[in-house]
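A single chain, nothing else alongside it, follows as structure tokens in the form predicted on its own.
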Amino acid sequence: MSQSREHAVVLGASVAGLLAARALADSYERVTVVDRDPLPAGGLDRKGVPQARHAHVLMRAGVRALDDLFPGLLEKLAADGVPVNYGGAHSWTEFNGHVFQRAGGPRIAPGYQPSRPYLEARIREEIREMPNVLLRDERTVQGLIASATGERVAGVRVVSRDGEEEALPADLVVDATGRSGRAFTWLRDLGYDPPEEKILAVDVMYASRRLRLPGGLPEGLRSVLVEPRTGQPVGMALIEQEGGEYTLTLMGYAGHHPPTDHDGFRASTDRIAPAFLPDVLRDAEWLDEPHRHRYPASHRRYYERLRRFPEGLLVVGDALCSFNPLFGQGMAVAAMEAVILRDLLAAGQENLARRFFKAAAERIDPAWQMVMTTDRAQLGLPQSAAERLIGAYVRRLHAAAARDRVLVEAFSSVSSLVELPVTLIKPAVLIRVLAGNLRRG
């Protein structure tokens, strides 16, 4: 039996929710996006996105998906002064103590470096221009409305800031409520089992500041990244962003948390940063005080494994899988999920949830496994033989990438979710890793 496509409701107006609304707009007569925050007109921080103050980069897979969903938006970002990073000379990157080769090699597809508030505001502008999408802010979702049989979600109940309750009937409800994942609890209320969940406690803490650099970064750099490694559970990222500003983020695992006083923040930066950076930062104009954000644990909810799931409900973004933000994959995965949703709806409505969760898992799981393997090693947790082997190989790949631009591109394509991790063990890559390590002795 065909289902009506009159009205879809998205819960949450962060990046994942906005992108889901864009995907739904091609198939539904009306789309309503509900959020508890006031949604600002411009690129301002908002309470519901505490991580927005920290360094963000739109990875290449996310760039592709965003361009697919909003043709012409990337050109608008560049016109607004959002830095475009082609890697190579634009990036100073250190993994496992090895600085990646910057010169020579092929030119890669770019990454974009908007601040999170700016990007979210730009996407909101695109959404507001769509005649069949309505943003309704300052409304808290109370729960789902079930059909008489309980086999279908038929809408949501919301309450405005002044206490006015409202029922929103819907043919499809999309949970984009972030890591809290309200659907996880609502399923039990509807008589369904919640999905299996995997949680890895990482206890990551960030501290970030905005700044200006009168002379910019040397040698045309647009980003500096030092990843935590075994024996050094702290790292840093300095990212050029729109408006001539930079975001400097310090990060640490499991109790190694960055300070928030000015002198402590500067001293920690100097200890972690490459040798050239402290001199550059001496001339910095600091625009704010350090802001902290804590990320306690990564979550993966396996909705695709459920035998029973109500029709008329989907889950996207961090509500489906919340990655350690140190790896910068959240926005890219959300954008890929939106493309998947749009394409599946175009192919038909039958078994939408099952088809969507399966297709999304195919993109999520490689990224999730990559992050879990790295985090477990960093935290000193027990690892399987396969994880130990993978970790040893990747460390040797990083070492060889210090002199081999082709390996830099191969690793970048995987870490930015353009290619699957299996591409790193193709014979051509294996040979270069072996040769590079032989040269190192």
Ligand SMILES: Cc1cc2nc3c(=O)[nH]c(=O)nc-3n(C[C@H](O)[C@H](O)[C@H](O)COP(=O)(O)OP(=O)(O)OC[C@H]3O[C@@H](n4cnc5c(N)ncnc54)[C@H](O)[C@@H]3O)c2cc1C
The other form holds:
Amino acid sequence: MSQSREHAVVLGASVAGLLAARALADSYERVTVVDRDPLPAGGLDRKGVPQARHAHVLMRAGVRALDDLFPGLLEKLAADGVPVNYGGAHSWTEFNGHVFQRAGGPRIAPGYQPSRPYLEARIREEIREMPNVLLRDERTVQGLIASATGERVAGVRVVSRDGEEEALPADLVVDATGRSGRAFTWLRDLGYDPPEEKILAVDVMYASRRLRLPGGLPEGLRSVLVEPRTGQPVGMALIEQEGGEYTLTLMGYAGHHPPTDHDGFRASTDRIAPAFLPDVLRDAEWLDEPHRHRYPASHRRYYERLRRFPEGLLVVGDALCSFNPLFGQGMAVAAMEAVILRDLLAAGQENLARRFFKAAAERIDPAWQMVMTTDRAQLGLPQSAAERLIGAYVRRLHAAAARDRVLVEAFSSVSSLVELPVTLIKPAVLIRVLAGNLRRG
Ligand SMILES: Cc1cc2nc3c(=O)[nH]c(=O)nc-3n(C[C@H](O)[C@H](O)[C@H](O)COP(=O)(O)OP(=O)(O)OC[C@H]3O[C@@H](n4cnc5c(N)ncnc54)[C@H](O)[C@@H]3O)c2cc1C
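Provide the structure of the form predicted together with this ligand, given the form predicted on its own shown above.
Next comes the full complex, and the chain you just saw is listed first.
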């Protein structure tokens, strides 16, 4: 097996691709990141990431991983005016119709609220400053190049906007092309089976607008989140972002698509929002019309289960696992994968794909399980007895969290992927859930 670490190529320069490039830069002499879009200098929307117009939350596990990969970046974001949400004190959060107690707890680390295009642009700037990483935009990847024996991936074929074809030889190729996950189909061309894939159709629709709020939100709030629930399949998120702008997103489950005309959007928001919000929104300066984005299905591709896989190829980010966006996990999981990749490479290149997919799966598993259990209930699909029990327990936890900051912290640590779901049934938590519900009862 070649141990050369001369050149790595990353396919896709969105969040997962950029973070993977950062990880590879420690171990490869040169890293090239290819994307078919022109990559703007600032935080502008671009065609390849249409979801970027919509509310994006960076989970705490993602904040932590980002800090590890780019020390000092969080401070730069805060200095640039990205709102920082300390310990939940600045969030209005409603789950299953229960509003969480708000006093921020010390165990909840600060959350950062950059818009998605802005966050990507700041990461891109960090990458552009790295001497051994080259971003090559306006180039579409067309396929993988196999070695003579077909045992390994030896590079990729790209074509520029003006039709110029080029072969990029590489010791390692990392597929970060998002949900389409090109490697999934290209594997067949190389004579390999694609991985088993699990898909859960959710038919989620987002509708989002940017706005300014002259007086801001009351009580120092920086975000308002109302999760969809049984009986109310449309939820909302209002998030303060850099430059004094807010993103307001309505998100509907299972074909309950939010309206995109001004009046319908406003009326729908007023119906879902907490009582204080319609008044606040009356003074809003709307900066654009509602944009829609449809998310058909979560998918997970089990690369870790493949018996045969070529050397010199990895898959990261949404190409590996794409979660229902309502759970806000994609960027955090991509960041955790980048940390895994960096650390595995530091320990050696032997069996890299096997070690990487296994370690990534351990991170993906709890997040995926949470999404599957919640979505199956929300969609009215048949559930196992264990899933029904978990669902009932979590509803009670949400109810008790309305008056218990410790439960807010416990739940938030799990939903933001810092702790494993099993921590929610520790005796200390269980007792508070029971006591809280007895008090309510
Ligand atoms: C509506 C919505 C809301 C979301 N909200 C959240 C949230 O709140 N929190 C969160 O953490 N995550 C959220 N996500 C998920 C998040 O957007 C992704 O997880 C994140 O962008 C990382 O994805 P990625 O880099 O793997 O792929 P993508 O962001 O999809 O990027 C893929 C890149 O590959 C490029 N590309 C594709 N094919 C080719 C090719 N053949 N050649 C060259 N380049 C190519 C594209 O141009 C693009 O730049 C949301 C997703 C959606 C759809």
